Partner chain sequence: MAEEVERKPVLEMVQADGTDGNCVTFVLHDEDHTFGNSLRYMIMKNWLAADSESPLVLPASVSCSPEVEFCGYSITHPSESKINFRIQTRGGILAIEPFRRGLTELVDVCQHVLSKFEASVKEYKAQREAEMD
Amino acid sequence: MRLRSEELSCLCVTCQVCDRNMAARGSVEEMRSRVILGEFGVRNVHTTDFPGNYPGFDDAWDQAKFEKNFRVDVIHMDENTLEFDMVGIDAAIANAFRRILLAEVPTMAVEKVFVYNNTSIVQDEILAHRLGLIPIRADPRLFEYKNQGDEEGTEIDTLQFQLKIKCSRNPHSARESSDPNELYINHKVYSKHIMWVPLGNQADLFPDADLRPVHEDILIAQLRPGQEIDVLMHCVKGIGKDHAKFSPVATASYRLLPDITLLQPIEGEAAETLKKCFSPGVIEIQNIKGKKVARVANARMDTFSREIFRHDDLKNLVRLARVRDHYIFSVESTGVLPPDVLVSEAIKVLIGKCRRFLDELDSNHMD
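Can I get the structure for only this chain, the form predicted on its own?
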């Protein structure tokens, strides 16, 4: 069957319109789901998928849709570090979660230092400050917050530690020695010298508790014969929002999942150059029919130095982007609590905030 020229012309116009619509929709999808890293700037950084912003897209909140798309994948976990992916959330929620980990998950830390004797060269104020920053291995969930007006601590809200040490000469050291480690005894004051002194019935409440500093090798001061330190410390429950010493994490950060696309095959020496532009393990070279061909092996490992834009022959062959709703979290605990426990406690804090907000809305509605 032959088509007339008018019909062919209409068919061509229709195909062109469909191609343009598909291209436009693809561009919108990219804008909604990817943050694009260019040579001179970053595009699509703002969240735009709110109701009514994109014709043809239903962006109204739907709990079933959220539960379907949301997931948490644990990538790596050891004693003090945790790396996990949180997928399907907005940047505001991810950042709120990070800030809660830093500032609103409680821990126990030295709040008061009673100095009975300090003849070291470290001033009392500096000594107290150093003691306050030593992480204490004590589960804060077992204690209550101390009331502001209470001067004396009790067994339910305070832990007591003592540091009492005196430096003396080693009578067995060699006469010609000049090494302080041989000449003196207790000339270095470490966190391992801090001892727990039970308050009230704490010895019965925590019979198996290992209450002590997290690390035993933190250097507090150095002494010489005749110098001594005798202090008593009170630890209380607090949050990092009040003081950094209460922060349970050494670091808590997130980054968006990298997305690297090769827009056309890259072969030969160009493939080798491309591999050097990215972090180790991101690009690998395959041997296909005797040719070196580059492929993206693991985009997750890239740090996006954007070294590729220094090469004019390669910069237009690669698209650098980040997945907008895929967050890679890294949590490093100070050792007070395991990182997975810190994450679960942060989730509880966030749930509590949401409940208080809903209660406020209900109370205002009733008024």
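Let me have the form predicted in complex with its partner chain next, following on from the form predicted on its own.
If you are looking for partners or other molecules, they are not here, because only the chain is given.
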């Protein structure tokens, strides 16, 4: 059966009114697999490969085909950042992972602050807000969510911390000095002054006593002699949807793999101009038979500044596109959990959601 493949410039891929007999099969492949960055807009953004849209293509879901085409490559990982590629998946699911990383992976953070004494210049509520934003190094998987009605925290869902610090004048300071570091003792309140107070049997559960804020040099408040802060903090498990302090990532984002194609060979001066239009390392100039010829070396490094569209002689010779199903994820953790653990937890959260609805369906069915 002859394939009708034409480049449809409107969004309705099955419309027979506006189809045109244009290019070859290549344009259908392009429509299915690339997002094109034109001069004034972006084309082919939405996923259209649902069964029935393209005659001759079998687009129905096939788990075996998906497993064959899907791959994950970790590009770079250190203790707080992770960059990895996910190839062969759709935007809906990749975006779900990104949204879950930002908002639905639980962490522990300070929720209730009991202020016994605060004579500092920082107001109680501002101090409490700042304490809530401090990331706490405690594995949230070891704790339960706190029940709504409970006033007192139990040892399974609450961590207790204390911050008790008083500023005084340094008796040994020189008479003429005006440096606060010399004049005052304890005038800067850092997160390293936060001490863990074990509740119940937590001392046995966490013998290493390594429960503390992730960073010890976060400046919480500044004091002068005579001022003191004495607060007790209760730390509970929560998710980013509730309050951003519970978000475990500094940020999690993805971009699609760039795809730069030179539609015609570009030589000489034009090649130099072309090289300057893209990020360094994307285009390289080769010397073939004395002429300078441009070649796309590494499209992945480009950030698509679209500088090429400012040059009328070059803008029609290059096609800027993105590969639709190749996602370059970048996850930066706040330090609570390593970033690869965060991604695994995010995938497990999505599995948990599906299972919850399946159980709900089954229990409704039984009734």
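The structure presented is a predicted model; accordingly, all values stated were derived computationally and were not measured. Positions refer to the first chain, counted from 1. Rigid core (definition): largest C-alpha set, two forms, superposition within 1.5 Å.
Novice: For residue 348, does the CA position differ by 2 Å or more between these two forms when the superposition is done on the rigid core?
Specialist: Shift of 2 Å or more: no.
Novice: Using the rigid core as the frame, report the C-alpha movement of residue 359 between these two forms, one decimal, in Å.
Specialist: Its C-alpha moves by 3.7 Å once the cores are overlaid.
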